[in-house]
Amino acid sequence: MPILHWLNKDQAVKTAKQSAYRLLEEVPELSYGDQSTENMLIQGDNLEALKALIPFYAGKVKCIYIDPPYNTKSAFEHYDDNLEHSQWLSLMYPRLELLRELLSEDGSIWVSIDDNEAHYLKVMMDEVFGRRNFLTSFVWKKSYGGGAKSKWFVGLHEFVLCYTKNIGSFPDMFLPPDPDAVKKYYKYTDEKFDTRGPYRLQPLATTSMDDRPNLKYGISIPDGREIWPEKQWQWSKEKTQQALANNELVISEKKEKITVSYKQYLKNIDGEERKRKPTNLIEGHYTQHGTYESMALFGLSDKFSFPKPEGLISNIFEACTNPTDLILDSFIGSGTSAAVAHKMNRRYIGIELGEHAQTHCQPRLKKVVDGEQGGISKAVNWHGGGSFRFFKLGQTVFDEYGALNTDIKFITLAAHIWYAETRTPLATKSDSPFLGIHNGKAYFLLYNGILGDKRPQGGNVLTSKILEHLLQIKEHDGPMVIYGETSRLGSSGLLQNDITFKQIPYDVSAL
């Protein structure tokens, strides 16, 4: 597979691994509502923030949407969009690597971009996500006209590149029923199937499917003639005969040409309205709408530059997520994706480096919780509720020499060790030394007085008594990995009990 090369790529592919692993520290005065919520707004460098999330959320994010700098050689008020080409590529590569680790096996990533870097980004994402996992380049019609001052042409579109984590696990995508479908398409009624609503006619013959001999047959009509398709029918002979008997086919003749159509009802057999497949052309949600939404939220002087409209983001979330799924945006800008996720009852994590994390994102989400009525609020019947927590990046888990920071808390170290050992996120934030079982091996952590003894080494030393206590917490007759400050069992005792002992801090490695 072709891959992209640029100045400093060798360093870029190492950046994610070499990036500092930091703690996330909550800022209670900027959080809002119930403190048990999983909704997070993080201020800080998104590379370090993504790395801090991995031990807790690797493989758990259903949808990632990002709107990174477009590298247009412009300068916007709230962020720098003037990066040299190779710098831009080096910015994106390590972040895409970490985003892929966070994405679930059935998840998808959507990246807004324009012509300046779209084609380079496509090749880069082929490398990171795998070319077979590419779904499509959505074309977003961003404007409905204007451009009189353009030198050569009027630019009306941008792209949204879409990849899956694993195309074999990715489900079908659907949009809700079109509210104008009856008026536009479903113009016929059928008393026999009135519970399925009106219908429209669709051709039964097709030329687009692969050649299949079992779909080539004649359909007998009452006057004795037999109708054959130019290539083949869409349905099997049995299904077609059943539809004919149920009066679900319409046969018409015009200028000696006979056509067979089937009735496609607005509702399926269970009475639910038929959903739509999304197309790779997105229309009806324009940059101007996003600007008006930003002005309504922040006023003319503080509006955000070229924010995405809420309708565009809701279309994406509707197509690839369900309520309570987790959504991540690591270039959250003015907070549009988090606001939309909140109104649509999705969980979310938003990351933003600049001060507008506090001046725009946090106030905007407070308004959403309080029932703000702009954007998609009326369309999704939003009236307020929910909460979010605000975080900043704190101190590093490891110092410049790779030594463990002794100030970190038990749950942070537990999540880090579990991920380093298993490459899966810690399933529970429990206060137990037992972390879990992976591939038949049980993991325990003796740290920070987890067993109740707050003396410097109390409960953190593996002794026969402590081992007995651990096996009372979780009975296990297979191999064990136990982290602690030191072991008093000796090599023979560890071997006899099938224990691998790892000493803190020396055996705790950076991710």
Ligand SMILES: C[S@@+](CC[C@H](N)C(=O)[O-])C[C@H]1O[C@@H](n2cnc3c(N)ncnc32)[C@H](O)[C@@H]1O
Given for the second form:
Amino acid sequence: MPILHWLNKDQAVKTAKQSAYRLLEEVPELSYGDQSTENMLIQGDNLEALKALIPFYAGKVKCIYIDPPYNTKSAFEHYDDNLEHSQWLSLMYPRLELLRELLSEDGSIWVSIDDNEAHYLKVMMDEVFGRRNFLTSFVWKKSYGGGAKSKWFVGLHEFVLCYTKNIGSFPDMFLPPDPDAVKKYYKYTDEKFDTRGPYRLQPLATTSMDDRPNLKYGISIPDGREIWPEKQWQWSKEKTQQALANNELVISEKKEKITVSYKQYLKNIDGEERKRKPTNLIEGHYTQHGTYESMALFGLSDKFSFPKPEGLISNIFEACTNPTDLILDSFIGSGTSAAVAHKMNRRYIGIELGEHAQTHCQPRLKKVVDGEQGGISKAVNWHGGGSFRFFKLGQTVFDEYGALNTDIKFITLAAHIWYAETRTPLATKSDSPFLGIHNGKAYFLLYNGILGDKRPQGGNVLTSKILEHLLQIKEHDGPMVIYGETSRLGSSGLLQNDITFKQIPYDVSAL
Ligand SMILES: C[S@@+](CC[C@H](N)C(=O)[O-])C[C@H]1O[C@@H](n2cnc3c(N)ncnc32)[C@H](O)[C@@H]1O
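Output the structure of the form predicted together with the named molecule; the preceding block shows the form predicted on its own.
Below is the whole assembly, all chains and molecules, this chain first.
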């Protein structure tokens, strides 16, 4: 497959692996509401923040929406958008790699971008996500018009590039009926026989289908006349007769022309409303709306530059997620996608490097929890509730020589070891030395006095007594991998019990 090359690509390809693996540390005074929530706002460089999330969330994110700097060569009020072209590509490549790891098999990633980098990004995403997993390149009509100062063309649109993790697992996409179209088109109901609700009338005759002799026949109407189509009908004679008998056809006469129409109901025969396929043209939500929303939240002088309108983001989430699904935005700016996810009852993780994580995102989400009524609030009937936790990047799990930082907590090391061994996120958050079974192997971790005895000779050391205790916690007669400070079982004891012993910190390495 042809791939993109740029100066320092070799380094960019190694960046995700080489970047520091840090802990996330909560800043409780910036968190808000009930603390059992999974909703997270993280302040820091998304490269390190994404890496910190991987042991916990790999393969778990249903939808990633990102709106990275477009490289427009501008200096916006809250961030700069002026990287040399190769640097921009090197910024994106490792982050896309980490994002891919976090995406679920049936998940999708949506990336806002414009003419400056869209076509390079497409080729890069083909490489990272696989060309076969490309879903579409949306055209988002971002403004009504204007642009009198443009040198050549008035730029009316941006793109949203959309990929799935695995095209074989990506579900069919449908949207609920458009309420405006329902009101406008489905305006009839049968007073006497109203079993199916509103319907619209569609002509039964067609001139656009291929010639089919069995679709040319006369329909006898109650006054004795027989109606023939100009070319043919859409339905077979049997289906038409059934529809006549069911009162599902309407015969009308205007200026001596008789028309046969069928009733197209909003609900199908099982009572489900007719759904729509989303198109890859997004209209109706403009940059201006985002700016007004930001002004309402932060005032004229403190509004964010060019935030996305909430309606645009809710269209995306509606198309590819269900309530409680997990959404991730690693360039969250003023917090639009988190606010929308919160109002739509999705779980979310937002990451932002700048100070506006605290001056814009955090206060915005606080307002949302308190029932803020801008953006999509009225459309989704939002009245407040829920909570989020605020994090910063903390100490590194490994030092510059790759040695384990012994200050780290049990659950962090457990998640790291489990991920490094299995490439899946740790399912349990409990503080048990038993981490789980993967491919028939049971994994145990003896660390930080998990068995209640902090002395090195105690719970962190594998002895026959501790082994007995571990097997009481989880009965298992297959192979085992046990991490601990040291083992007193000796090589024959380990062999006899089918145990691979791994020593902390030497056998624990960065991802
Ligand atoms: C175009 S703005 C996003 C706007 C957002 N969609 C909204 O509606 O407010 C891009 C954001 O990415 C942030 N950003 C740039 N590089 C980053 C990095 N390495 N880690 C985290 N955030 C970053 C910038 O500070 C900026 O806020």
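Nothing here was measured: the structure is a model prediction, and the numbers come from that model. Rigid core: the largest C-alpha set superposing within 1.5 Å between the two forms. Positions refer to the first chain, counted from 1.
After superposing the rigid core, the C-alpha of residue 378 moves by less than 2 Å between the two forms. Positional change of residue 436 between the two forms stays under 2 Å at the C-alpha, relative to the superposed core.
Relative to the superposed rigid core, the position of the CA of residue 168 differs between the two forms by less than 2 Å. Comparing between the two forms on a rigid core frame, one finds that residue 248 has its C-alpha moved by 5.8 Å. In the core-aligned comparison between the two forms, the Cα atom of residue 224 sits 15.1 Å away from its counterpart.
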